[in-house]
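One chain comes next, on its own, written as structure tokens: the form predicted alone.
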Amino acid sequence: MEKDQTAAGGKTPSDTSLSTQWKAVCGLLRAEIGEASYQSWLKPMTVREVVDGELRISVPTRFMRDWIIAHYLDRLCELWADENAEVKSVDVYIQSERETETAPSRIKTSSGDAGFSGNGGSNNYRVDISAPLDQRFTFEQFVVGKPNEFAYAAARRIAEASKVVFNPLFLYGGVGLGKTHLMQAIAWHIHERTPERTVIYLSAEKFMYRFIRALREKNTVDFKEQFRSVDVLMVDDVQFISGKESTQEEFFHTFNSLVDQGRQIVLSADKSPSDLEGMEERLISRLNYGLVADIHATTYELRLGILHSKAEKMSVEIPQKVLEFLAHKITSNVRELEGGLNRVVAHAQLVGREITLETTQDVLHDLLRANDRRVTIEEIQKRVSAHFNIRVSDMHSARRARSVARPRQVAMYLAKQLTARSLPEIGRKFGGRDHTTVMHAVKKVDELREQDSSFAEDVELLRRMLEG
């Protein structure tokens, strides 16, 4: 039977039954996400009814509801709109809660966004503007060591506190050291222990894009309401808004509003607040107001502990000498460390070979070579000192003669360019100097490179020698 199309391009409810519509939607989603995901997440869903333009779907568990909303809701809504033009919103609820008349979480799709908005002010994790949380990123799965113990303790304190203890919590460190893991662990802990609290977790980039869209659609009132009515706001990678004046302005006012209301703010960046270039002074002052916690580069002991934990979760027997080898060789960040272990295990399982030191070196030859090329600040100091014919000890001394100060600035500049160390860490390697000294050195070298082609060639030569 041929179906008529509505003016909106969708189908009217009378065209087909809900059961037939659901089969059509499931068929398309099944093809997109694969059989395993379909069986795990979509098959247990039950379409109940459409009432006043609201499609009602029940699922057996809270976890399943949250996962479906976070990962499949947008596409689900698009396909339903094609099947039934009268469906304006979707209500995904837990069957046991509806049976006891507990107010369900609701997803409104009329504006193109999806999110929780529980009745009676009982809001919780807002998936509409929040990024999905990774199931692996919990406190229980975070391996604690000396480089991250302070940040871990601060994150747990925030997650377990019934009221704000310090505001904001600002976590900073290099790529792949655990900032995002701790951020999401806080969100998971709050979500599970006090689900009535509203938590928004997102990247600074997403915050900016939503603000720009609100400006474009002349809908800033709703934007402000969304972000200023939460219990906990968590923004990852705030360095992204450096240099973006309008976004900083809105973020500053959002920050102040939440602090004034006694709401918790948790932020992360790759540098400390004082080192964020292109950030307004008043915002830097605000970011420094709470607790700033640095996550240092991993130690050998911490890396080995992470590998042991990972191997245990994978239920794979891995020789101790292989784990020790990886902990020694892959020092850049935890993501590369865990990724390397994943590759070794996958190779062994796929080709049916035993995990040995030799096979590990063979499988990870590219990763190991890349880590071998990583430059240390000590190497930079030695190379620059030799090039400019000064002593390495001059890099740490208080001497201010240009013959010493200029090479020292070049070394600081290269340390900033070629290592993942933060400005305070670099300063400490140069006789305990302040991070502002490093900032000045970087700026000065940049200026000299533009003004003096000979100097620029010297710096580029040093860079190539160190990278090679």
Second form
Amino acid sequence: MEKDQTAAGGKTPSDTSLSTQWKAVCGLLRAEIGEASYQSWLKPMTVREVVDGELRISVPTRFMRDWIIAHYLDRLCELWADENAEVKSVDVYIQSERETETAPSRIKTSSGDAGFSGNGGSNNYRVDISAPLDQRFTFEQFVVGKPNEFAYAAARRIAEASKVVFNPLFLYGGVGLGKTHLMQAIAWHIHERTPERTVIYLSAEKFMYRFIRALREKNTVDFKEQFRSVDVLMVDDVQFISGKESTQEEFFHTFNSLVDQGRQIVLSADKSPSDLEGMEERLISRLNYGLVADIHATTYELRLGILHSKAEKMSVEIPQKVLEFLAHKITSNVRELEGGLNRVVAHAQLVGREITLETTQDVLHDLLRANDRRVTIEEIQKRVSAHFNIRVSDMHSARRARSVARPRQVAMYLAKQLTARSLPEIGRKFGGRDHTTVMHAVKKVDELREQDSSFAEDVELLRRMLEG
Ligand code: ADP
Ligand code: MG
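Switch from the form predicted alone to the form predicted in complex with adenosine-5'-diphosphate and give that structure.
Every component of the complex follows; first up is the chain already shown.
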């Protein structure tokens, strides 16, 4: 869904003003991405010219171009647009190719709806409703495994169906597990097979922003029309609109009217409908009405599969040992896993050395440390059970005897302290208990720690073991 951003003028600003602007853009980006990335990726770029609203930047290698496009292009577009109103899109090309070819192939991306960055009136781009899609987020590039097979199947079904099968499809799961990837895969698929159908993909944040702007510009009729005339509406990260009443209201109406017209809706969130806090009851029950599919935390097998697939596309030699090491060590989410692999490859290419286990450990030491420190609720349950000499299954059981209830409370307490899980999530991991039970456990353990020093020591010891 490439956007056509033909600008009116073809004026090329003088070199000096371009380079001043480039300095400003670099300064901002450098602060955002850090010195190391800046040196690796931004420093080697050369800003060439602005032609018909397209800013042209050259880089020395294909690898660099692909990397910059994948990681920094959107941000570059936004920053440039802020610096220079003339810039509507950014083109990154390989220096040597443009010199020899007459009609080079280009990858373009639109600067999108950069207005969200908060500088309100200063930009005047054509604003498409749908956000630009990531080229890589297709079904072909999605690796299927146990944790995501259900969500994948549901997404495929929607993409292939000619009429509505279940409405809405609600995808949920932790950060970086592939929700956005699956949604955009649906969009790509429909776009390729049946281009006459209108598909809108956007974040809930944008949905809200648009809505608020429409309110301000007294334009809500148009706003509603835009959304109500689509075949498939996909709104990503709807947890964002929880607690925002007027947006929910509008969302609910749009939603109902689309469902009534037999249009397909796909939503994603980081929690299940029932766990979304600050969502209206009627919206929740409407969400639960369709198909709810969750994406679970990755397994070792899935992580390794993903690494294999990504490594293949990079066409560099990466030892199996290194891939296994990464799959074993980076367990948090796929985004970090990808990031890790990218860094290892980038490093090897820059210093021109082959990838080994040693260089990998070296390049990723900070990331690896962060992942080492991350404790899972399962580990906590195991440790605590062993410590108090009870069965792990008692962590989930309904037994209320003090001998098991107390260790269970300690485990809940530690889960709250040592993981980033929410109270409802913790409750679920302890045999589907309510979040108020977890809250009570945390309070209770705190009280006991104050009253009983040997109990306090026990808890402290467990904490240190788990963190260590
Ligand atoms: P979420 O929206 O759930 O936070 P994303 O869809 O943005 O996560 O995924 C994060 C990154 O991980 C993306 O680059 C995506 O392509 C990649 N990814 C996630 N799951 C998979 C998978 N099963 N196969 C291949 N890539 C994946
Ligand atoms: Mg996402």
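Positions refer to the first chain, counted from 1. In this text, the rigid core denotes the largest set of C-alpha atoms whose superposition between the two forms falls within 1.5 Å. All of these numbers come straight from a predicted model, not from anything done at the bench.
Residue 391 shows a C-alpha shift of 2 Å or greater between the two forms [criterion: core-superposed Cα displacement of 2 Å]. After superposition on the rigid core, displacement of the C-alpha of residue 167 between the two forms stays below 2 Å. With the core held fixed between the two forms, residue 382 has its Cα displaced by at least 2 Å. Relative displacement of the residue 446 Cα between the two forms on rigid core alignment is 12.2 Å. Core superposition places the Cα of residue 434 5.6 Å apart between the two forms.
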